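Take a look at this single chain in structure tokens; it is the form predicted on its own.
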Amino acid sequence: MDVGFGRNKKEQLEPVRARVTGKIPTWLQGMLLRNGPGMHTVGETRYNHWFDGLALLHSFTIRDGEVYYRSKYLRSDTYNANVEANRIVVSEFGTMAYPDPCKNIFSKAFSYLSHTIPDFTDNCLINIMKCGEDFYATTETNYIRKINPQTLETLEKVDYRKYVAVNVATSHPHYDAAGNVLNMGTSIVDKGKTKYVIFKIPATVPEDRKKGKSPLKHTEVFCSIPSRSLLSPSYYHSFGFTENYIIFLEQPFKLDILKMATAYIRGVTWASCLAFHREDKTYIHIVDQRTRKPMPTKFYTDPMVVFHHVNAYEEDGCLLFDVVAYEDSSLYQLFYLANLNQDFEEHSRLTSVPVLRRFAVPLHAAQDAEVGSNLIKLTSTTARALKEKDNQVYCQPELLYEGLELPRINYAHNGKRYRYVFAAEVQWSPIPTKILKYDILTKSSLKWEEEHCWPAEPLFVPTPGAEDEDDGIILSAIVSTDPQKPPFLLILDAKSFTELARASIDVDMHLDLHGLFIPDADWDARKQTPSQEAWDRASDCHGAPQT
């Protein structure tokens, strides 16, 4: 599907004024900042996987009922090295590259030791993270890149390893009420141990405020969980969070460290070192934030692959958490560029549909309960936790909804009881065709769809002073497979799911992955938005918006 995947996208360095139809709520002032792969060929070379593409940042600045768009490639070290060589010289997860194409097997053997635990790419293409007053493009390696939200300029490169011993880290951190960042990473064979490390970055450091220093240097290890296998740690993309607990799923989708250590010399990708072990269990680790220690009870469930946690909360002595789960790892396989042809929509079928599953974990497992008894007494869910011998509990989920991905919630309810999930509906194909609002309480849903439209992750922005959980709007960047239809920013009323407005842009917009909305109230809009002269230039060049 060349329109969505294979073709490199052009940057839009100067702001473009969108054509707005409908009416944007007057209170909606700020910037939608998004990230995703935009370049898949460099010179005569081509990435193997869509998730390997070079990061392309883009933003929608919403100001007084108008929308301005711009995009820019992340000037990572990876980007610069590739462009300078006019070919791919930095390896990505699904593409192994060699800086010197003339290297023979002996020189490869000599240098492969440096790739045993590789120095990963800084092609930060997955998400945007807010850390103190700064914003970072993130991926799943140990590197993040600071960016300027206004200009999309790439700033300094940050190595998590300077602050915490992790080789990889997630792109889905959590933010507590004070704005502190909580994230997870894996420490591979560090001092003879492989462990999952939960770390915390403070929102601000008072003594450094005047010096303008980043709070990253005050990163602390919150807790660590030993890997069940020294040489085969679990892959994970996100984790769960409540006021008192952290939920980590150690799933049987594992990275073989020994295979990874020889991948470079064997000329195979790191992705080939990932395997789903369907005979294994998924282990549920619950960390008590007050003691900073995992609960001793061994909770587990059936083998599954989870990329996205939705939300979690505590209720009557139980911990409930919702995830989008697959029965295998077929999703990753479908996005190899060799599979992304003209018949992709019709012929690429997931072997496992993503299902919204609710799990319930008893926080105080009854020692005197009978083996085989259900430890969950809640009436709000059919999820069960069955007591077994040897302090083990088998968790059986409630199946809430089939066929959704890229879930978002009203983040004011993160870690708390909530009702609504906003997501892309995907069913058996990995391509989203609808935006979905799912009501967990009534098990009902509302949908938005339009022919030839592929919606991105729907992001919820609350109405100022809102009391209802769904009082706000949904933002989603929409690309079209119809060349006659320009891409647009869709603005939905989150309560009714009716369209309020759309902002169409005559640009080469890419499919993105994740991002965030920055309200003007959260930053100095005067300093962080383009000057009035820049807006005027955009208006002069591209005409007044249509209403």
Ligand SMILES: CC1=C(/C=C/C(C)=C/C=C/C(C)=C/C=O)C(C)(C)CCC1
Contents of the next structure:
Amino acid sequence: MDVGFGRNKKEQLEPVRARVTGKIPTWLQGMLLRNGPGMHTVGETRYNHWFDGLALLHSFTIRDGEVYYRSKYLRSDTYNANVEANRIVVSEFGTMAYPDPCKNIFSKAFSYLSHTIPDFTDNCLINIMKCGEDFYATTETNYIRKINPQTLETLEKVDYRKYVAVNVATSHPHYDAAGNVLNMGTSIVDKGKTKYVIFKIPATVPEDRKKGKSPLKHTEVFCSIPSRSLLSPSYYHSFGFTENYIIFLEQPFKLDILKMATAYIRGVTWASCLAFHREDKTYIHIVDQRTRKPMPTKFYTDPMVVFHHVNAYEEDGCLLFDVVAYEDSSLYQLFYLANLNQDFEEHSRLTSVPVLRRFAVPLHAAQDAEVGSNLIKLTSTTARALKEKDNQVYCQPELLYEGLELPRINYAHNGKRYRYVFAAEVQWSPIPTKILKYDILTKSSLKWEEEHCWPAEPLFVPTPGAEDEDDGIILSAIVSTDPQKPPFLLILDAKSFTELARASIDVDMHLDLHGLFIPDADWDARKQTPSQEAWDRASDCHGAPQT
Ligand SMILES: CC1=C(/C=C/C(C)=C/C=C/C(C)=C/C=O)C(C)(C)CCC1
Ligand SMILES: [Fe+2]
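Having seen the form predicted on its own, can you show the form predicted together with this ligand?
Full complex below, order starting with the chain above.
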């Protein structure tokens, strides 16, 4: 089965109207905006890893029961430089590139030296972040790219380092109740220290300080956590968040800074500077948002690799947090394009399945508790926190569900008690074939699947005025491995997990990573959604078979 992982996808610049079957709820008006890699070769050169691909943004605009689709490559500096040179000239996660092969030995040496502190890529292919009224494409370097969600045009390049000292940052920020962005990055060997920095970008800027300024200019450091090691900070892809706490896992999947500093000259990739240390522990840092300080207790657990935090909440003096955990870092290995070729099913077997695990940590010092005692008295979980000497606590998680990735929740429950996880079901292969609704309370699940269909991350949109946590719909872009079946946007009823509608579009749709839904109601009066007239010009897509 070939879905062409390494094949470049065509952009769909003009909106096309999808062929809708079923009935889209009338209240569902807005735009699903998503990001992911779409171009894997430039000229004769090719990227090694799927996470290297050039960012391709796509959007599904839902209006009065119709769906309009468009896609556009992010015109990052990386994209422009590559296209101009007709080859890959900017390094990505799994591909090291050499811009000037013809340079003489002296200028070559100079160019090597200038890469000691590398200028990373602005190929923001992972997610979309809402920042005040603006939207940004994001990756894990120090760069983000402002975009126009309506036209998918690429706007300013923003360097986080102008506002906060971080060399890398996550593409999974959190949003608090006021819409402020909280994100985390690593400041590497700055003034002799390496630390993890949690920073806040305000949703709004006071009128008197505004003067057309972006909220990013008002970014503040919320708190920082010193890295256990100066030269090998942990890699992380997301973090946990509740009203009062921030959860950071300092996992034994680490960046080797010395290796990074010499990677360019040695001709190896950034990916090769990341290593899983199975002999190490995973340290659990809990920051109290009121004091902005990490709790002094040394919480730890077994070695693991976590990409996605699912949710976290406080219950009876404990903090519960749920993550998708692996026993090793094989996920990154599998996404090498060489493993994702025609017979990828043979070559791409994970050596550990992604498991939904629940951790529980006690929030109050248990100085008098006996060594060996379990500090978790909750009846809702079997997760344990065992008291050890020297203020250490060993955390043993509860296994909730085996085989899921790309988790999403009803974000109104972020940081709060919640019951449902929506995710893609992933067993031993990294490619999802089902969409899953997992009920943490009853430990039961509902699934959607269809032959030849590969679903993207399922996104939950609540019904306006919803009371139940699962009162809403699920949106997932589905690509099919059957050439006779065009890709489609699937709309499921989140309660029953039954199909409400699907919108088929005969375009070259890519498998994406993450994104968000912008309800029409979020657009303020100044930034109107495009007029109906604009959509009327969209060409029809009759869902004809792809050739
Ligand atoms: C370029 C670059 C990086 C990029 C990492 C990327 C692009 C990671 C993507 C991860 C995904 C998509 C995970 C999904 O679960 C690092 C290592 C941060 C630092 C060095 C330079
Ligand atoms: Fe992610």
